[in-house]
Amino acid sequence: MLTQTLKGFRDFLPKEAKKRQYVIETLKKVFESYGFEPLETPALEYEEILTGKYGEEGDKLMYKFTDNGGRKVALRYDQTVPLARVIAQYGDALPMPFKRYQIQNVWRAENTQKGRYREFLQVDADIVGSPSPLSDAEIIALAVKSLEKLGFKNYKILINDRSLLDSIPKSAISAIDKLKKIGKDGVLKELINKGIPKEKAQLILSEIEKKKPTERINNILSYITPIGVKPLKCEFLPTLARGLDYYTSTIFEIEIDGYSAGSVCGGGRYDNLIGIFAGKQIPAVGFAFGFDRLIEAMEELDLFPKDLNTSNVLVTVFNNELLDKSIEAAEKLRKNGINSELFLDPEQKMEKQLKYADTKGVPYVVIIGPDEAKNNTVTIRNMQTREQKTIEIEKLPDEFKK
């Protein structure tokens, strides 16, 4: 039996999982401060729901199979198409505009590389039902505020209007989207490989590079500054394409200075997608964070808090006779909202209990020996400085509320 994960799939041990939870909780608070509500959808959808919505590459990378009931199904490839299905299915019961965020795993049969996995968490936020450029501006502002709350200061918003690419073949868009990654020569080669003559491929690139911002982009940029996004952080980039077929107008990406693996956020307006399911046009705009890239960028830029411990305090157990005192101390801390762990083996020596706290990174240890029990006190040990002090047990919670 191989005790290892599949390629592109990962375990997250507590050290990594705590970082992920920190980012998730931070993002949730920002989303909800803007009035966005949570949504969850199934991992599996009918294959026909997902296929044909992302383009040739998306269909190729999708995990598709026949289940035990003979149904053709597919694993969730992103969260936008499932959102479109939800709007069509429950639209009459939802407030419009519908502002939702979704934080769930998606699956893609990628060639694994830095920042790319086959199972990964995606963080989405969308506004459904509003055609206003103000909705686009708020979506961009929400992404920016989220990044700033995580500690990012130097970033760039690249913005374009997908309608500027309407005149070129759809097969060319996914190639143009790789311009920053593979360069002009690489894009031309890919366009030629897609059957576009060399001269026409060169003309396509040349024409795109000369495009000017649309009226919608100018309106969005005019709204962004009052909302709180610095205009110097925004750059119109006519060659920004974003490879997914469902975009109709605004598209944007956000890059972090000092992080070279690519953009950490991307999104745009997709006014026709929901209509495929609902039978009528319903405007929508949103974005997705590349969650793993966020984590990597935060690690590279040292943005995580130094203390992400689940437990703030370990209450040691001197021996079986004094176990009740240790239990009393742990419960007193918990009742006052202080995360506390009780050491569960009274037979272990104090040295081993302190080592356990050190290994877990627990910052404080509470010790109740015979003298402390007799005097109704506790000794608090700072595991970083190794300093100790003894206080009355009744004052124990106050010590950690400072």
Contents of the next structure:
Protein chains: 2
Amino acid sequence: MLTQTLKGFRDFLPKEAKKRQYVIETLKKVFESYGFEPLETPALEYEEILTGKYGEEGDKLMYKFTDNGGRKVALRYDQTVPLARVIAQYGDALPMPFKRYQIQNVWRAENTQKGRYREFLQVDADIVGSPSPLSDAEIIALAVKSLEKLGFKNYKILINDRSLLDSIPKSAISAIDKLKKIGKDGVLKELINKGIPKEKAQLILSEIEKKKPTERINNILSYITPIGVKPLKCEFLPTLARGLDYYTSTIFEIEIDGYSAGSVCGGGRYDNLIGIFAGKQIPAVGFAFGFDRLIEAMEELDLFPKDLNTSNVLVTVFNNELLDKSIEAAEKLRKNGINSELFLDPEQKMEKQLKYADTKGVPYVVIIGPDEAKNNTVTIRNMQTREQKTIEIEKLPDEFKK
Amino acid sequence: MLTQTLKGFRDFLPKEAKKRQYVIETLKKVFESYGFEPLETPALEYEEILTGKYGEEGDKLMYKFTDNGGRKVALRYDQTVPLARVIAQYGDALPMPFKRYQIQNVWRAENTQKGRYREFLQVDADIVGSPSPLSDAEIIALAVKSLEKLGFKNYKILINDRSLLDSIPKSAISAIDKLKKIGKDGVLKELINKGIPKEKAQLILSEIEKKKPTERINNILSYITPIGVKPLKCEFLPTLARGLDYYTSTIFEIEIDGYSAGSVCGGGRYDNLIGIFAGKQIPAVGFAFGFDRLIEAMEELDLFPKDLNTSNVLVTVFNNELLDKSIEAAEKLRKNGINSELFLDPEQKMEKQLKYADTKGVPYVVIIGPDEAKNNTVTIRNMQTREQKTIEIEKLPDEFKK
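Moving on from the form predicted alone, please list the structure of the form predicted in complex with a further copy of the same chain.
Every component of the complex follows; first up is the chain already shown.
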């Protein structure tokens, strides 16, 4: 029988799933420390709520179908359009500004050859209803604090005001955005390839490089230091454009030193999108983490804690007669707040039980054989050093509380 | 523009989302304390992996469609068939017994008039690869400890061995299962309605009531007390059948006293299902919580903590000149581990800022006006009692650490 996942879809076995949970839980804690609250929206929405909001490309990549009741439905494509629907639907019941985070999967029928996935987790935090640059500053600070909490120490925040690009022909923007990556010559070449005469291209580029921060950007930069973001980490980059059309002023990206696959976080102010369902302008600012990139960067920089294993202790079972002793020991450990599991197959040889601890990455094993049972002791084996020691059963929890 | 969710699909606004998170996090901690580890599988699977596994009814309620690449796909319908696929796909890479929990949404095109949802969270914990009754006992203990951790004190575990029903005609089983609910007369009536002669029906019923626990059930009951489940909570109920055909021996349900909508947890041993993809018998035992029922029961019994609010403190902003002081205070609180948020719109009147705290359920508000700024103090307002007091700014974190 077929046993495979669809292209672009992934299983997360325990080892990976625990890493993901660690990142999610860490981010949630930081988000909540700033008063951001969770929001969940359905995986399926009426198709008409989603279509036309993500451009032609989006409509093409969307998972759409007709349900059993003949309704045209589509799978969540991002978390911003659902947020806009929620704002229109519940309006006055929500506190304003509405600060929410949302951590759910989205689905896009991407070309998987580019290393993209068709199901991936999005991590969004947004502030809806506040036009103040203070909100922009808090969003940037929140992203920075999140990264620091995950262990990233060296990073750079690139910031710009999208309105500075208003005078640039739309077709030129994506080329200019690449300045940091491909250099001046590269950008010029791309602009010329797009049919812009060389002189005009040079003019566009030199003009944009001369731009000064807007009042909003200066305000943000002045707020951001008291909130705890080191000013040296911030760089005003007038060529930064970001792909999405919907940004209206502030835009920013965060790059991690030593991780080259791209920025791990991006966001900005988008004052015209959230109101589309409500039929009025509603200011908003927010960011998204690239969750898969975060995981990859943490992997590369070795930032995951070493003790993400679920169980601290495996209590083995010597034989059926001594099972009660083992049950008791495991229960005693758990009562003292130590994650510990009992080996569940008393018929298995000790060797197999130790191998189980190895496969699962359980660092300590407790053995209660006839001698231990007689003397009210237990033997503790350190799975890494293979050292063993025998202690009184009463002292077992203390051994792991240290 | 349309702003509504599909029938049977729900948004969870922050207040509800936080309750859900609280339950999920509590359950995860208990699961992990027993060595159960998280597994995630994709929302979409090849249709052929899912079809034919849930009976005719299941195939009808499944969300199926053809994707852009012409593949026939279906949305996750439960978490057991994906588990069976995972076991076959990764086999030897997994520790055995494989103890996993899985907490993801499933989708079923149910008749919503019965108060059923089309997208709902499933909470499953299973042990794959161990035939031992010790595993059955641990699964039941795990369910019980989870409920106790959530605050449920009075509950009843109903337990039976499905094999005791082997001699009963299949058509009679669902009627017999209702004995506790509709009484003897009710069951007899239903059996007769199904075309079973009255005498035969009486015989079936009296026979089943005389059944004694099997050796497996006795073993489970003997293990379960040392694991910490009070024996009085367990009732052997030979008429318990549970709906699903796939159970092979142990079955159990847990009912909460004072919550009448039905059992909140059910499970059992199913030794023939997990191996269908691997082409061999693989023993397994597990349970599922009815997540929506859990939430409802906790609501009814008032078991949610009162302090699920995200922020402990709202730091208001008196005016733009005093903004720095407020930023500083909020940051100081956060640095001391106190969730606190800054009001993000310095132009708003104090009254509106207090209303925001009220809407969001933030219990304390900090005010720094000109007097406070001059004297290096802050005023703290208790939003419930409306009491205010002014303290030195240095002492602010201590005020909330208590």
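Under this definition, the rigid core comprises the largest set of C-alpha atoms superposing within 1.5 Å between the forms. Treat the numbers as computed from the prediction; the structure is a model and nothing was measured. Positions refer to the first chain, counted from 1.
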(request) Compare the position of the CA of Asn320 between these two forms after a rigid core fit and state whether the shift reaches 2 Å. (result) no
(message) With a threshold of 2 Å on the C-alpha, tell me if Asp166 counts as moved between these two forms once the core is superposed.
(response) yes
(request) Using a superposition on the rigid core, decide whether the Cα position of Glu207 changes by 2 angstroms or more between these two forms. (result) yes
(message) Fitting the two forms on their rigid core, what distance in Å separates the Cα positions of Gln281 between these two forms?
(response) 2.8
